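Here we start with a single chain on its own, the form predicted on its own, put down as structure tokens.
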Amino acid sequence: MSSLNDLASNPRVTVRDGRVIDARGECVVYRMRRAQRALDNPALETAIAVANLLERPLVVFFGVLRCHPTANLRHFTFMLEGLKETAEQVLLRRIGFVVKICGGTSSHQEFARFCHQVHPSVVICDEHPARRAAQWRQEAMLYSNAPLWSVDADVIVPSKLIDKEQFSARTIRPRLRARLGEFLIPVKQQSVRVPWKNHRAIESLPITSELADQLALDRSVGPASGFHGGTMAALTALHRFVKDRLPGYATNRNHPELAATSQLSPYLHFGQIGPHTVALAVRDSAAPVEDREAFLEQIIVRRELAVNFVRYNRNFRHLAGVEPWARATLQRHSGDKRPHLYSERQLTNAETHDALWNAAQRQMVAAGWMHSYMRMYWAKKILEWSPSGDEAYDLCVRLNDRYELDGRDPNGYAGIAWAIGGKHDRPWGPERPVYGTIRYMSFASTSRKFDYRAYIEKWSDS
């Protein structure tokens, strides 16, 4: 990019207000939130390009919420492990990195205070698909002397180019594929021209495990021992997947007992690895074509369909966000007798008659991760065992966001919407009790597809 106008017109960039850049500002600020990485980060690279054009230093701000409304010790442990590594890598690039604990459930006040200390010319942040226009307007006013730019660092094809909610993978797939030649390329890493000197002696908290002790966290959900946060751990997991499990992925990916998936979703959710890194590693691997294509369908088409859902559908956390046909069929069957009704406590504790479902729930609670095939079965059975579709949907969201390391993610919300509300799917016959024409999954049909006994045994004592 040769000018600020070129940068501002990049499809990945959105200029959030019309203010002119203040060339008298002292730095460029990147407010890091979702893209918590120094590698393959279009938001960071855009911030570097702006700083270089303005001949200003760059500083990254990260606000840690003292009272997060939904996250817990599991999520914060994983996030802080990655954030420590990210800060070290950013500092090596002569960029500042400032971490602050922010009171309440928002980092806005602390960020505004920080901007008044450093006087930025431009503020850049990474996109959040769930953030609405009113929220962006509020954020644009936090520091009124500098314009706010947001950069879509979470997807391969910038999500604003898919300018409305898509009905299914069938409708979004050609739109994405048409742009892959333009966007499925490595994110170029740049050097800063003016190093950050911190001449105002801005204090930053050290990123250690003790930082979590200063936060008002829900500690009833402990760290997930099978995952360690950070870009290096994510790259190691990616390398292991491409070498050992990508060959055969097209056939084995729905076999939970084989753990044949990449298990990269926690790293993607926290932005510790970027989708470009993952997709390019798979595309350029020596694995069979059918296996590469099967995985690229998931990491590009299905993942970006989920982002599209959250970006354009205000009700993505609730049953109201699914298609009218699905709401209608669930309403018609709302009075059907349920074969079993379980309380939230019973479901949380895996106290059902279904050993396969119990194993999936135990995996989620103990490991912070559940195989995607079992997630479908898990959610559909909650629909079957709940008084209504609305209650089932809300319960799935609560359990998913509480226990999964990749909870609170577009993929999770789209998966729940698909399982309970037929989102991105179609009506299926014959019409059944409770489900209506929502796609049905039974123990018999699910267990036939893999060695369910091995899966149940593995998670029977967790």
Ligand SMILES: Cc1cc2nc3c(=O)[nH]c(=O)nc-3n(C[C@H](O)[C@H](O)[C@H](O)COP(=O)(O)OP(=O)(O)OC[C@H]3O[C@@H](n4cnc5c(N)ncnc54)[C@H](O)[C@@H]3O)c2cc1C
Second form
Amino acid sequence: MSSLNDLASNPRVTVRDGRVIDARGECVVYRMRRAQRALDNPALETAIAVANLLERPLVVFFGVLRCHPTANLRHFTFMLEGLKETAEQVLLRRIGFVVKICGGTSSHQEFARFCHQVHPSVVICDEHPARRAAQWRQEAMLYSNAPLWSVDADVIVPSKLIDKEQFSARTIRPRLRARLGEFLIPVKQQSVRVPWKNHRAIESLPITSELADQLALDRSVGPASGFHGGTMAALTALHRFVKDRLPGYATNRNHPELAATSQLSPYLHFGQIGPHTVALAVRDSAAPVEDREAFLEQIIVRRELAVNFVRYNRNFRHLAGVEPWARATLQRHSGDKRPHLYSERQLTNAETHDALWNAAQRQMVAAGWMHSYMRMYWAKKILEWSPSGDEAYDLCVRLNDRYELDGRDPNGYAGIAWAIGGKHDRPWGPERPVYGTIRYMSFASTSRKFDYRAYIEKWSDS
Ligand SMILES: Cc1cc2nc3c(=O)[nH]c(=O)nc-3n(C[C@H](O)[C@H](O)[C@H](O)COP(=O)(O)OP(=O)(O)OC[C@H]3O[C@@H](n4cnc5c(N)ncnc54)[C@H](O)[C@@H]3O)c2cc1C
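Got the form predicted on its own; could you also share the form predicted together with the ligand?
Below is the entire complex, every chain and molecule, led by the chain shown above.
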């Protein structure tokens, strides 16, 4: 069995402050945020290993924000569906699960109160690529005497092992591939030695749909009826995909009308399924090798490139985060005449002259999910139809984060940066109005590649 030192020096773990583990502490706390699952969750498994070494019980804390700044009813419905199942699975493993509604827009105060009640020896969190070292330090100060560890549960190769911002898939790919033997392995599941008895009678809120009624939520964006949250639903979607659509994925994935991709992105975003579960199921399947490789390129290389972007680039939400060549070319073309300019309201309501774009926008608003190929076209046209690159970028982030169930995710920020700001891409000739040397997509070139009429028909207004 490994020691606490071994656990602390695991590349997936970052010790966030210099405090020593409090031997008088009464439990270990795992503050779950991004990795909302009981299955294949390295943060949960690290917390169990620490609790077992200290011979303490483990309790999971989950804080639901009363006033979330960006999530709406669509996101909360999906999240709570998943959280209910996760809580049940965690409790079955004799680990406590405490859910609290946290006032305001931060859960820190409520969590500090909770720590005060349960006296943890150590607090374990799951890693978040957007959180900077200073924020972690500030957070650590809140937790009584307990040290804070974060565990990277969100990616296959721990993101801190890629030590700086990567220029493109070409530069990150060999770095990731070199570590897959070490990290693309099943997550070992353990049992707790000391069950959580809740001797202090800490109350947890029941996770029901009524919980959402107690929140000050934006309710104008309703639940996405095609997606039910939770690890079981994610596993069902994964197994169907591997059986029916992975064979052929390499050629069919860019055909929006075929629905040929996994549609796992909402589950991955909320951590209801982890990348290990998905990548191993695909790697070990009987599908043709080119299909397996095409999928692993997306779930590992593209996804971890997006995490790398958010981790190292403070401006990931703005055009300022893209390469100088891209900002310069957009600046050079900032005065170009735009044949169409649409307001945010017109774009939101899919009121443009372009039926294909309108269909994509309607898919996002109604279904909470849009096909990858259409996301590219969608964002590039917003660049073409906005007064400036900066405004186009900010609008894309607002719409994407509001309507996509998988929005507010590193993949979304990297995708928008790619489409509008050439991030992870290169300059493309010939130089064009508005775009400059940013890669261009036209209705003609996009619609040639698939049965666009079927797609428009499916997402028509009627
Ligand atoms: C403008 C724009 C906005 C985007 N917004 C989001 C977003 O908000 N949330 C989001 O998760 N993805 C976003 N993407 C990336 C990508 O389009 C989606 O991840 C993908 O379409 C999700 O569908 P899927 O799960 O069926 O993908 P699959 O093809 O089945 O791929 C499996 C998984 O690989 C990852 N992946 C696939 N393509 C990419 C990519 N290009 N970059 C990074 N990871 C990828 C995702 O985690 C995905 O779930 C955006 C892309 C663009 C161009």
